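Below you'll find only one chain, the form predicted on its own, shown as structure tokens.
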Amino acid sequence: MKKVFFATALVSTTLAVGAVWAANTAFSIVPTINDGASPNTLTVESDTDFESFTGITNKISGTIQFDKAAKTGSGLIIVDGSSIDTGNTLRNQHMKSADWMNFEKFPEIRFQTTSVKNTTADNYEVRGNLTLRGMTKSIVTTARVRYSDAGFAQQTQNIKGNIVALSTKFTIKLSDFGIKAPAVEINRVSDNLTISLRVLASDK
């Protein structure tokens, strides 16, 4: 009877320890670090023969679920699209209008993962749904996810808890989201926009 009890207790303990190591952990995107600056950046690049520009914002929120042992996870990234600054006031206004991104009606850009697959080391194939201008399209991208423990995070970034650093870069077509503005048609704005995203998230 004692042997049975001991064996049962051993199995239960092993499963509990395994669950701790294998469980997904929720990491929330950190709004600011150190001197109050944001560690998160989204850039949008348009490049044509006639005109090029870069838009940027730091207003990014969301949650990343990450299992460092199994190297899998999921996530929801939310960007305040209306805050993207292209360095030109008139262009910013046009971008918010119904002819363009329609940020006046749909201020958020959202990306929700549907599958995450580890490929090599810290690199992942990520599939998900991108919602822009009230329309949702499936995309596939590659992402780099690096995990750092609480000691490193506190020492280098003054962030509490363990952290994950995520970065990705992909291209979308404006026409896929119903954008056919005159500037696109005359090649002043590229139909292909390159989007780069970098965020830090903490489990505290």
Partner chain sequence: MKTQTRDPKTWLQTTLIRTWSIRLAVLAVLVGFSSWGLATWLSKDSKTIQRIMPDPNAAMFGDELGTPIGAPLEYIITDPKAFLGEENGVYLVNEKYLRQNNIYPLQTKTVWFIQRSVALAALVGLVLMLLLWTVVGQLNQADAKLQHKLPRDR
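What would you give as the form predicted together with its partner chain, now that the form predicted on its own is on the page?
Excluded here are partners and other molecules; the one chain stands alone.
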């Protein structure tokens, strides 16, 4: 009887360890693809009374843990904020200054998930900590995570390994991150900043 019990316990433990292994599949953000371009994009959108503008960067790194079967995971995304280009040299300089994003002192934008919950199909509710200007705030957003097996990614884009494609969009308030520029306070520049992120990560 004892033997049966121990055998059952051993099998259960092995299966549990297997499940944990499956849960911890790590995907690294793919820096470049076959043509040398980055497949990752971060865009920021803001409104002024004069125009709406967007800033773009491809300098994104990080890792994503994804369990395809359990539809859960976690992740850390790091963006080089100082490389965001708004299409206007003067505005780029302003953005980096201490009154605004202060990328001169804190060039990184970091997002670390704290919980990930599948809602429907490829859609997830993601909670996490966003660090900007050296300040960390918790945010809640929705993300879409699509899994492509190695064959598809290899055939279409010559990317090795299985792929997860993550896309998310959320809005933050500049004032929550200590930005008190006069233009924001008199509403010439919107306090809301919309951030969109798309990254490809591979497990190879």
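Just so it is clear, the model here is predicted, and its values are computed rather than measured. Between two forms, the rigid core is the largest collection of C-alphas that superpose within 1.5 Å. Numbering follows the first chain given and starts at 1.
Core-aligned C-alpha movement of residue 187 between these two forms, 2 Å or more: Yes, its C-alpha moves 2 Å or more.
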